[in-house]
Structure formats: C-alpha cells, structure tokens
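Next up: a single chain in structure tokens, the form predicted alone.
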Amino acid sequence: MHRFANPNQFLRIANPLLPWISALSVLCMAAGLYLGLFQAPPDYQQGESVRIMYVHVPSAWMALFVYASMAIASATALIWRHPLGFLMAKASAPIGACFTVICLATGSLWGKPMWGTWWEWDARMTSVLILLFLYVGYMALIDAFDDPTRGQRAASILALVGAVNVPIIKFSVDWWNTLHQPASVVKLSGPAIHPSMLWPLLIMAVGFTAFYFALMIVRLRSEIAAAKIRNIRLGQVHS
C-alpha cells in the first residue's frame, strides 16, 4: 500500500477512473431520483413527504462515511507520515460538510410535517449538528497555522478525536429515546423496508458515494498541485 501513498502514483490510477466514477454518479442519481420520486409508492403513514428520504438518508450515510474516511486518512498520515493522507482528509472535509448540511436541511423539511417542528434537540439531530461543527473546526484548524505541517497534525488529531461521534450518531436511536425511528435498512434481521422503496434508496446511496469519490479526486488533484507549488517556493526561498 505504500506505493499508493505517492501522489503521482495515486494520480496515475485515479485520473483514468474519474470519468467512469463521474458517469456512475450521474446515472445512479438520475435513476434513483426517478425511481424514488415517480415509481416508489407513498408511505402509508407519511404520504408523499417520505420521498425526502431518498436524499436525506443517503446524505446522512455519506456525512458519516466521509468523516470516517477522514479519520482513517488522518491516522494513516500521523502514523506512517504519508502526505497523501493529510491531503486526502483536507480534500474530503468540505464535501463531508456539504453532505451534513444537506442531511440537516432535508431532515428539517421532513420533520416539520411529521413531527410538527423544524428542529428538536434529540440525540440524533444534536450529534449530527456536532458532526457539522467538527467538519468546520477541521477546515478552520488546518489553515490556522503559518506552518502547514502543524496545521495538518492539529487537524488530524481533531479528526481522530471527533471520530467518537460517528458511533454515537449511528446508535443514538438505540441508546436514547429520540424522534428518529430505529435503523430499517442495515439490520441483522434484514432490511425492514419494502424493496420498492429500498432499491431507489440504495441506488441513490451508490450515486452519492461515487459523487464523493469524483469530487475528492478533483479536489485532491488541486491539493497535490498546490503542495508541489508550495514546496518549489520553499526551495527557492531556502536557496
């Protein structure tokens, strides 16, 4: 795996994959939205408002997935000193923050007709809001130092400490009494959701995941280029 930590080697692999990942993202999101908005039946309790689920749930999954990826990349960078780990986490942070904002916004839109309120300080909603603060804190901290290395290390430590919030979000509906329903897709006994609603949800999840990887590659290319320019300028200063 060490050879993939080399930015040039990574780009030689990632660049050819980018068009295919982008196409997969567009196709899956288009198919998922069509199936979810026009083919899937309304819920017997929630009616047509349940269609918000096809954006809200995948965005919530991605908010957690991106942060977990950041934590793993940060740990890799701190332990093995792989510069690509720092850059990958930095490239992922704004994407994960956007997924979290979408999750919170669609959750509020869904909560108003279902619960009668835009916001409730229950365990799930509060922990997701904390996740957004962690994303923002990471992005602020990584650029808070004149020395980029210090900023990268401080932000990586924050990402690792904040990772404890990921299982809290996941299991908050089981540990505490919240407005959110328990897990209905990822269960040991199997999904508790009808296939006509499950398939659009899973297709949207694949589309969102491919969208993340496509954006991450684009942003990572920019971060690698910026790092090369910074190293060249530092070399000129020291010479």
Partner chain sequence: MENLSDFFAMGGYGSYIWPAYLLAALILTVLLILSLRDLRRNESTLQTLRAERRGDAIDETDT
Second form
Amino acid sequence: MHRFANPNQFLRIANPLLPWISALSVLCMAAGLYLGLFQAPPDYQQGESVRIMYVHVPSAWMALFVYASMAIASATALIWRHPLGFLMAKASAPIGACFTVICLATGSLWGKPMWGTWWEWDARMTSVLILLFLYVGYMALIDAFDDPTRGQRAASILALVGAVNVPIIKFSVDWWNTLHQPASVVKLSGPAIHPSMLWPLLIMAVGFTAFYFALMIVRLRSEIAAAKIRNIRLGQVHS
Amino acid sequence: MVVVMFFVITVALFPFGVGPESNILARIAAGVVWVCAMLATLLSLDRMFLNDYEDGSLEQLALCPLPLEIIVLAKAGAHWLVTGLPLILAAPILAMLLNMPAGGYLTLFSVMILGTPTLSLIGAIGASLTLGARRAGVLVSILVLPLYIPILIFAVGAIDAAAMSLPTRPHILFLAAILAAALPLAPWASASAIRQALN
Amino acid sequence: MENLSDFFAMGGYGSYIWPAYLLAALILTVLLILSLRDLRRNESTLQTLRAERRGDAIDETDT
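Starting from the form predicted alone above, please write out the structure of the form predicted in complex with its partner chain.
Full assembly next; the chain just shown is listed first.
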C-alpha cells in the first residue's frame, strides 16, 4: 500500500499505462457511438429518442462511480496519512461533477419529448441533482483555504460524510417521490433490456470509465507538480 | 433572538410571494416553516466554533482529558438550545399565520423536536470543516443544506400526512433514526475535522 | 442524401438527441483541454524552478 502511496512510484506505474487507457477510452467511445447511433434499434415505446440513453445512463453511472472513488481515496488518505489519496480525490472531483452535469442535461433533453417537460422531479433526477450539490460543496471547500493541505483534509472528511449520506438521500428522495407522484413516468424496463441496446451501453460505460482514469492521471500529475512547486517556493522563502 | 426574528420575517415573506389565498398557504405551510427553520439554523452555525478557534481556546479544549467528541456534542447542544428551541416555540405561531390545517400542529411540534437537534448536529460538521476557511458563512450553507434534505422530506411528509389524517409513524421513526445515527457520527466527524484544523 | 437527412432527423427526435451528444462531447472536451493546459503549465513551471535551484542544493522534493 505504502509503495503506491509515494507519488513518484505511482507515476512510474501510471505514466506508461496512460496511452493504453486513453486508447481504450477513444476506441470504446467510438464503438459505443457507432453501435448506439447506427446499429441499435429504436425503442418500441420511445422511438429514436432512446439513443440519448447511451450518453445519459453511462454518465449517471460515472457520477456515482467517481464519487465512490473519491470517498475511497479520501478514506485511505485519512487513515494511512498519505497525500496521494487526497490528490486523487481532488483530481477526480471536477471530472465527476462534469459527468453529473452531462447526466442532468441529457436527462433533461430526454425528458422533454418523453415527459413533456425539461425537468421532472423524478426520484432519480432529484438524487443526481443533490449529488451535484455534494460535488460543488467538495470543490468549494477544497479551494477555500490558504493552506492547500488543510483544504484537502477538510474536503476529504466532507467526501466521507457525503458518502454516508448518499444512500440516506437516495432513500428519502425515493420515499418522497412515491408520496408525491403517481407512477406516470415512462420507465425503462431494467434488466429486460435487449442485448442490441445493452452492448452499446456497456461499451460506452467502459469508454467513460477509461476516460475518467486517463483524465484523472493527467490531473493527478498536474496536482503532484503543483505540490512540488509549492514545496520549492516554500523552501526559497525559508532560506 | 435574532434567529427567531429571521425565522418570522422569512416566513412572513411567503404570503407576499405566492399571494394571500389561504388554501395555497395552507398547502405549503409545513414546507415553508421547515425551510425557513433550516435557513435560520444556518445563520448561527459559523459561530459555533469560530470564536473559540480564533482566540485559541479550542486548542485548550482539544487538549483537555475529556474526548473532543463530547465537547462537540456539548457545543451542538448549546447551539440547539439557543436556536433550535426558540424555533420550536415560534413554529406553531407561524404555522397558524400560514393557515396550516389543524391536524398538523401536534405533528409539527414533534417533528421539530426530533428534527432540529439533527440540524445542529449536522451543522456542527459543516462549522468545523470550514474553520479558517475564506467566506466560511456561505460555504457552510453549501455544504450543509444538501445534507439537510432527508430531514426536510420526512418532517414535511409527517406534517402533510397528519393534515390528511394518514399515519405519521413511519416518517417520525425515520426522523428518529436519522437523529440516532447523527448523535454518535456527527460529533465524531466534527471532532476529526477540528483536529485537522488545529494541526 | 435522403438517408442522411433521415438519419439526422432521428424520427423527429433529432433536435433532442444531437444537442445531448454535442453537449456531452463539449463538456468532456473542454475539461480535457483545461486539464492538459494545467498540466503543461505546472510541469514547465516546475522545470524552470528546478533549473534555478540546480547546483546549489539537492532536490529533496524528488525523493
């Protein structure tokens, strides 16, 4: 564990992987786009509009996956006191927030022809909106301190508090939604989805995940460089 | 008392915003009272630890043999006494001004008693995380309000259910469960945030 | 040609599908460009700082 916690050790492993992950991401996204836009059949109920699903659903998965990764990185950083986890969480947050925004925007564009409104206080969309607030809070907190390590520590505690709250929020929003809304919302029949639609979805999800990891490594390298710059500057001030 | 003033004024704004029709006000009364109570709670959160942090007495408290978690719990309790309790007393009067259905008052009272301590406890996390941060007051709101949403949902759900003479027990049990979970977890998270702030 | 316009029309849903895909592509591309620019700037700053220091001290940040 501690071997990988050293930033330079980590970069020695991550840097050679970066081109491969990037290539995987580009290939999967291209294949997913081709399958999703050309090969997959239109839905018998929702027609061609179902094609929005191939960006909407993977980005929803990513919104949750990135938050979970952030929470795990924060927890390991707080428990074993190594800075790499803090930097990983910090590098991930904007990516997760972007996926969340994509999820909300594409959901809105899907909702307009399906539900007749841009925004429906549907349980899932509401939960994702709250998830976006959690990302925003994390990013606001991490930048609010003059000492960057303080911001990273505080934000990591916040990420964990948020992670504990995500299931509670999800549950309460589902509860609230069933109270206030008759089941009028068109829903995808979950596991009964046809393979010709499932494949583009899964390939797209792999592409998004690879994109996240590639971008995370890039941002992490930038964060590590920024930390070294700060160290050097602090050294100059003291000497 | 400033907190209660704020509470009263924000609630009193709503009739101007949505119009004085009593049936509309009655429909939204529970939600308005709760949202305004949450905003009023936020107002005083950033002071929970800030003065002690700035004059160094928080460091003394962290060094004393009593666990920091207990001190946080006491701080949150004090915060509740000066904000939560006055809000509980003011809430029924404001609900009356908004023409809340008669069946809701007892439930309003009980969900305020169960809900406001949780607001102070979760608020303690936000207050300790933003110690020493720039624009801490606004930041606390951004961090804490999303975490308040479940409380809002169950509290308003209970009052609405009572007004329609439906069972309120499940909502109230969930509120109690959230309080029971926040009682140990929030001081723990808050204390670890204070420790890293003092380092 | 007709096939192509049929494809872009997406059975009448084109005005929702294409903005969705374009927006997603735009957001991810902008994030990628900003991240790469950040990385390049930080790494070049680090290089110049190290070049300035080289000679008078051992670089302890590299250990």
